[in-house]
Structure formats: structure tokens, C-alpha cells
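In C-alpha cells, one chain follows: the form predicted alone.
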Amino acid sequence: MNKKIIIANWKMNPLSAKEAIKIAKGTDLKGVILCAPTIYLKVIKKVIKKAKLGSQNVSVENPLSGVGAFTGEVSAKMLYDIGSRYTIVGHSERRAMGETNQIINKKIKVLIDTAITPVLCIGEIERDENHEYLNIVKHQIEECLFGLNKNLLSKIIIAYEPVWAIGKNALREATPAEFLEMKIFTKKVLVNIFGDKVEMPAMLYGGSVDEKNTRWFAIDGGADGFLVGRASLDPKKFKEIVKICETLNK
């Protein structure tokens, strides 16, 4: 078995550097990528020995094209200085605020550019009789990777989040079985865009992962990883998803 992803999204989490820094060193763990607010990233650089630094979010714009001035913007070369290899793209909160495919698509394209890991966020807001959900994940695939060499199509890593199942208002939780489906889904669309002789990225599933459901996600659902939110922020069961994670990769 495939040495699990294991990617801990903070979101605007937590409300202090020193706090922040508290969390670092308790999730600093072989193999982690820790994607915390941009504002902390050089503290917790400072701070980490094994986990690898990761960043939420990414501007468009290219500063060294010298058109323009991006006021409050960070671009991916300020993000590589910093110490991020990876960047989250497409997160469904980013996608509530009007992110669309197309300027995912130009955010992927400035990282991989950079040297820096997109991880691409696909998913559905409600998975309905029709199956209208695999056309909008489907459209996704393809125009956020639109333009992408297929030999690039390696260099990045995808997380499946059901966005029906992620938080407070949940419907229901979503099963190792759904993941699967939508694995299996994902490769087929790659395929169809790519070919069949390319390497195919890694996929994630990122919908309220916790220490309860991610041997099953991992196992029964064929989780390359896992893209963890809120359980991330509490180190005691951070630490039991990786070990979990850890134990499937002997």
C-alpha cells in the first residue's frame, strides 16, 4: 500500500501566532503537511523539523510579468520564499466566494510554474438521484486542469470533499463507498483528457475526517490520503490519524 497524504487545513485557525506555534509542535509529524494561514507560515517554519510547510491560498497574478500591482495579494514566489510546497486550490469555501474554474485553473498553472504542489479540491454540494453530481465534478476536472501538460498532471495531488457532508450542517456523512465511486470517476475523466499512459495524481478524501472514519476511507474506500480540517487543530487526534495512516502504509 501507497505512503498516505496526510494535509492539515487550518483555515483562518488560530487567532494567535503563539497558539498557532503551540499547534505546530504538537502535529510536527514524518510525512505531515501542515497548510495553516498564510500570516504564520514563517513562525511555524521556524518551528518544524519534520512536517512540510503548505499555504491555503494563492494569488493569480504572476509579479515577475511586471503588469500591475496586486495590493493584499500573495503570489506563489512569496509563498516558495516563505518555505510552502503546497497550495490549496479550490476549496469549497474558496468556491463560495466566487472562485471560479478558470482562475483555479491560472492558480494551478502560477504553481506548478513555481515549484509548488497544487492541491486541487473537487466536489459536489449535494449528490442527487440524477447523477447530476458527476457532471459537475466532471466539469471541474476539466477546467481546472484545462491547458495542463500531461506530464504534469503528476505534479499535482486531488481532494475529493463532499461538501454535503463536510461540517455542522452535514446531511449525513458520506461513505467509504461514495469515495470510491467518485475515485474511480476522477480516473476515468483524466483519461478521457490526458490518456491512459499518464501518471495519475494522488487522491485525497477531505469531508470532516476524523480519527473514527479514517482507516475505512482508507481501506474500504482507497484514500490515497486525507485532507483533514477541523481535526487538525487538536493534535491528540491528528496524531491518531496519522498513526492509523502509519500503520496502513506497513
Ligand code: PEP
Contents of the next structure:
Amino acid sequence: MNKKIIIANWKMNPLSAKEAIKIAKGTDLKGVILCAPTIYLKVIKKVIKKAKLGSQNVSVENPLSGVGAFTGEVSAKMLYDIGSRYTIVGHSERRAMGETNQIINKKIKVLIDTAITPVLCIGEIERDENHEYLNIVKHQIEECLFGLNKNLLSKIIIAYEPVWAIGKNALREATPAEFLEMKIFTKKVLVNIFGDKVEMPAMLYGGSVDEKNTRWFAIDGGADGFLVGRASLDPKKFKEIVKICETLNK
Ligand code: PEP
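Since we've got the form predicted alone here, give me the form predicted together with phosphoenolpyruvate (PEP) too.
First the chain shown before, then all remaining chains and molecules of the complex.
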């Protein structure tokens, strides 16, 4: 069995570097990727020994393409230089701020060019009786991965995050069966685009993951790992999630 990939998405938390160091120390575990706000990456890098570092956004501009003036942006090259080896793209909260599939596509290419693993989030806002949500996810996959060489597919991670199951205002919890359906569907879409010999990327589940539902999604849902929001800020809960995944790795 492949080792589970566990990614912490701290979002815009915590409020101070001191607190960030505390959380990083408390969640510095093997097999874990800590995606912290960019401003904390440098201090976190100094205190972690086992976990890997990731970020939550990147500029669409290719740092290797030459000059340009992009006030306020952080390039993939800068992230790499600071030690970040993973970047979340297409998170629903960034999509809500205007990040389109086309922008995400550019970011994925920039990251791959810079040897950073893109963590591509896909997922529908709501489920409808006519199964239109499948089309929405299909378009996300097709457009976000447009023009990508099929040999590069194994260099990305996909996280299925149904928007209705994310955060403290989630409508309800998703079920492992719903994740499994989406994993099979994603594979079908990828085969349609890249052909049946394509190496599948790891597919994580995200949306209110905690120590109570981890095992359930891994065993019944076939999740290759997890993208964890709120619970990643609580070392006790996060450690429990990692412990459960470790027992499943054996
Ligand atoms: C997320 O925002 O990526 C997420 C999964 O959040 P939460 O676990 O808090 O639902």
C-alpha cells in the first residue's frame, strides 16, 4: 500500500510567527506537508526536522521567463528558494477570489518548471440531482491540466474537496462512497485526456477531515491521503490523523 500523503492547509492562520512556530513544532511529523502562509515559511523551515514545507499560493508569472514587475507577488522560484516543495492551487477559497481554471493551469506549469509539486484542488460547490457536478469537476480537470505532458501527471497531487463539505459552515460531511465515486470519475477523465497508459496522480480527500473520519475515508473511500484544514492547526488532532494513517501504511 502506498504511504498516505497528509497535507496541512493552515489557511490565513495563525496570527503570529510565535504561534506558527508552536504549531509547526507540534505537527512536525514524517510524511506530513505543512502548507503555511508564505510569511511564516522561513521561520518554520528552521524548526521542522521531519515534515516538508509547502505554500498556499504562487504567482502565475514564470520566474524563469525573464523580467517583469509584479508588485505583491511571490514567484515559484522564491518559494523553492525558501524551501517550499509543494503548493496548493485551485483551492475553492482562491477560486472564490477569482482564480480561474486557466490561471490554475498556468500556475501548475510554473510550479512544475520550478520542481515544486502542485496540489490541485478540485470540487463542486453543490451537488445537484442531475449530476451536473460531475461536468463541473470534469471541466476543472480538463482546463487545469490543459497542455500538460502526460509524463508530468505523476508529478502532481489532486485533492478532491467538495466545497459543501469544507469548513465550519459545511452543509454536511461527505461520505467515503462519494469520494470513491469521484476518484473513479477522475481516473476516467484523465484516461480520456492522456490515454490509458497514464500514471495516475495521488488523490487526496479534503473537507472537514478529523481524527474521527480519517480511517473511514482511507479504507472505504480509497483516499491516498488528506488535505486537512482546521484540524491541522490543532497538534493533538493532527497527530491523531497522522497516527491513523501510519497504521494504514503498514
Ligand atoms: C480546506 O480548506 O482545505 C479544508 C479541507 O478545510 P477543513 O478541513 O477545515 O474543512
